[in-house]
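Presented below, as structure tokens, is a lone chain in the form predicted on its own.
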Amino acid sequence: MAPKPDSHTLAASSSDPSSTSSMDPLLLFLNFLPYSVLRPPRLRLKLPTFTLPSPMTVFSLVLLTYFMVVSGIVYDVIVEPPGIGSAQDPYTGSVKPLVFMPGRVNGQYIIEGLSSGFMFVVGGVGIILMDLALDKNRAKSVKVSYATAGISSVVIAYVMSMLFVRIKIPAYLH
């Protein structure tokens, strides 16, 4: 014996517009007529298979994205600063190129952002090399090479970044 429908299911099915019992007869006829004459084709479509990218590809994309973010690409696109600045030498009167926008902490030339971003990436790669130097399965000479390259990269990146800050803000930390 079939179960008796309760009042909630009857109310829900009568208010459902996709239900065939509540459809207009003309609409039912228009839905039925084309499919009684025409037959939809049987397509044998295969879903495309996507392979995961290699870890080195993902690392390269993340490193490139990091470089673009810390270089200030968004600022460069919105503000459209010049690539490099210029200033007139007071003694000779010749025009000198300026890489760093002096005195403005919240402004930069394009080359300034790219050089600072490159130094941040060099420091990040140095930290990665120091991490690779801790691998127990590597030869000792390789571990020493990784550690030396990593420490020197971090030191160079720090010293250059502090030099950039001192060029940009001459009275910083004095």
Second form
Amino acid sequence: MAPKPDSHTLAASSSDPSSTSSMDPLLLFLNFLPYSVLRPPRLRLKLPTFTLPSPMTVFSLVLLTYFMVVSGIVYDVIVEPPGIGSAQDPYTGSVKPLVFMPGRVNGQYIIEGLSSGFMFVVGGVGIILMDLALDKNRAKSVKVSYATAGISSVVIAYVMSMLFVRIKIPAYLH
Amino acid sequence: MAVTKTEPINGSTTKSSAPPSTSMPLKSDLLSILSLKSLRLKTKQQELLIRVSILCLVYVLAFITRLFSVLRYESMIHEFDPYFNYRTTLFLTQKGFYEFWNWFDSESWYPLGRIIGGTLYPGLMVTAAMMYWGLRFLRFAVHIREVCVLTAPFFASNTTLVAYFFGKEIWDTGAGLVAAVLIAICPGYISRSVAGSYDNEGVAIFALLLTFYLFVKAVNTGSLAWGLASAFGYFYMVSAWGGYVFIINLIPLYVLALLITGRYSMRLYVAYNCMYVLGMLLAMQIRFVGFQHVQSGEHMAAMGVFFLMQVFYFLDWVKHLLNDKKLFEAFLRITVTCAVGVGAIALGVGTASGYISPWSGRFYSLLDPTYAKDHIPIIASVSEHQPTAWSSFMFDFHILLFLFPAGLYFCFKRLSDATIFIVMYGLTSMYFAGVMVRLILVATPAVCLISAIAVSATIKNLTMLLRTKSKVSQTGSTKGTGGGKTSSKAMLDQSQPFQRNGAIALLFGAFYLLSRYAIHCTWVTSEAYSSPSIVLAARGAHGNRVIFDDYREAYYWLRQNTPPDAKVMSWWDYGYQITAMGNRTVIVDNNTWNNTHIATVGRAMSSYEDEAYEIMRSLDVDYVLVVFGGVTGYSSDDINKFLWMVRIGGGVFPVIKEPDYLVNGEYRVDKVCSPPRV
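Having seen the form predicted on its own, could you now give me the structure of the form predicted together with the partner chain?
And the full complex, kicking off with our chain again.
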């Protein structure tokens, strides 16, 4: 009888000779033929099992990707703007840094994009914290601190984003 | 404009109220009868009334917020592309469908001509023509231009309805209502569906959302009828816009995600098979699409997933027949390996033999954004194709940018077939929106839906807090309210008023944020997205508004003062408008299907006079149209576009070299000019 291979190979062989329940002649043939010539080695390899990550792991990756996209990383890669702009003071001649690219809506410097993206993510995380604060199974102090952190994050993020927009587009809401 | 929608709590009884006393005099009897009538509505009917009235208001709102330019200027078609669509719709209503379908236009792309019947997406024109014929049948004597101008707002209103049903399918009715409200005024959508913007996207976004809704409904119910409906929705989308490639790639990706997460089911099998096969067959009816579903690389993902589904079904059936687990596992391994191997070989053979064409430049530049800059200057030159900066996102989405990650969190908390779909749609569309500004439009429905989930879930949590507290304080016993903090009642009693006040304050905060969103959207619509761009407005010296109608005056001059067979050469931006309004033959227009022809025009524009004259003689040109905005400070005139003419011309004719036109590496028009341009 064929020796029982105790390794998990990808070989197209059935695993035990109790497959006499199968009527397939090809299978019986395959059972005997290679092993009359070959001898499978005794390996201790295991195929890497593919376990799906938990939803919250995936969500954190998604949040990171969202941060990068909304900061305009594609714009940064293609247009290659400077990290921070510069403007020359007309009277003194000194060069001062300019954080927000003026003049058009669809243009940015890298730092400006990253900081705005960060504000958006903080706002989103604030709402998530507010929802976590309502979870039944935590200690009360934890819930209170989550709620406070959540509310303050949302408020700060909203105020800062509005500030950024007003600096960027001077005619905003006029 | 917050929608504080509270679901009726399970177990709550009908509205209890004291009946009015019957011993009142006759005058107040009328009042009492009226109030009695309103009291007779049960809670369910009240809820229905609220929902229907909200949806009606949202429908009207979505329509009227897009009417700014019609009220300010007049009812006319905006921009460049809509003029072509208008011209074809006019032709369709005048000559009929068969003439339209077989139309060869010799008035554009002289001397090549253009097969219009085979190179456009007819959905928009046929829709507008249907509405026109319908209104005419009802004896409303409307002009086709009015129908064209108001097509987009009408379909935007319909999109809000579809968004409501979609939100209901994914989460619950509250989320559906919020989604309808958000999408009605979201600037990302308004930018391409304002009245007068008679472009494919106005209809296509409706078709996109409809197809997605019908498909998710089919996956949720497993019914063949919904699958058929989604196939027809897909057909409408294919007829309307080239962006249907997004659908035919997102849905297989979604099916793949479901298969990987172990959510294979008979419902998914029925829904996807029905939609793919029938949708593919229907899509081949559009001449412009033709056999691309079996020949083009962009559509191969759908076919691959189709075969994978058959493999899954086969494996399921074999598992059902076999009772031996180990045997089945071995069989599984063989089959999956064989299937993947055969699929890879087939794909390889198809691509190598050239039967399956590779991804076209337009779509490939979405996957690799740096591709267009180096290889295809025409695609890179369109301002809508630039990548997106954060301020464009903020402009078009406002607080939805905060609500989007929160909504994703809620979706991940409650994973189901439908929420997985909306998450995938949201993520892929946001990535593409980051690559190209124009695609913020495609991301808008997903962002609105996911934000609606966040709003609805948060407000539901807050109102649960409110209601639990008030019920506990009033009745002293807990009813079966889900989600409330019913664990430690003693602590609840102590901190009750604080939490109740906190919840009320947070509700006011949510209301404030949503009202700021509404203000922002209305401001953006009024200031930024309602300009017809064929009529320009500026502030004069004394602050008065000055209107420039130069474009249309120029086109009418052409129409009235040039011989009917005159040929006009201009940069391709103006081609459609010249043909539609000036009624003269043009050399190149916005369709940009022939890069060499455009490069010839670019070369003519950027050469010395005598060379340019030779080129123009060879093309039989009689008139040249150049837009110059120097005196008024108009910034998007031909002088500013000149470098693109050089680049595109240089792409085909190496004689034109960009550095010749720059001085010290910069492009200047004032005192220092480079020799070839003088």
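All figures in this text were calculated on a predicted structure; none of them were measured in a lab. Residue numbers count along the first chain shown, from 1. Take the two forms, find the largest set of C-alpha atoms that superpose within 1.5 Å, and that set is the rigid core.
Asker: Classify Ser54 as shifted (yes) or not shifted (no) between the two forms, where shifted means its C-alpha moves by 2 Å or more with the rigid core superposed.
Answerer: Yes, the C-alpha position differs by at least 2 Å between the two forms.
Asker: Is the shift of Val69 between the two forms large enough to count as movement, that is, does its C-alpha move by 2 Å or more after the core is superposed?
Answerer: Moves: no, less than 2 Å.
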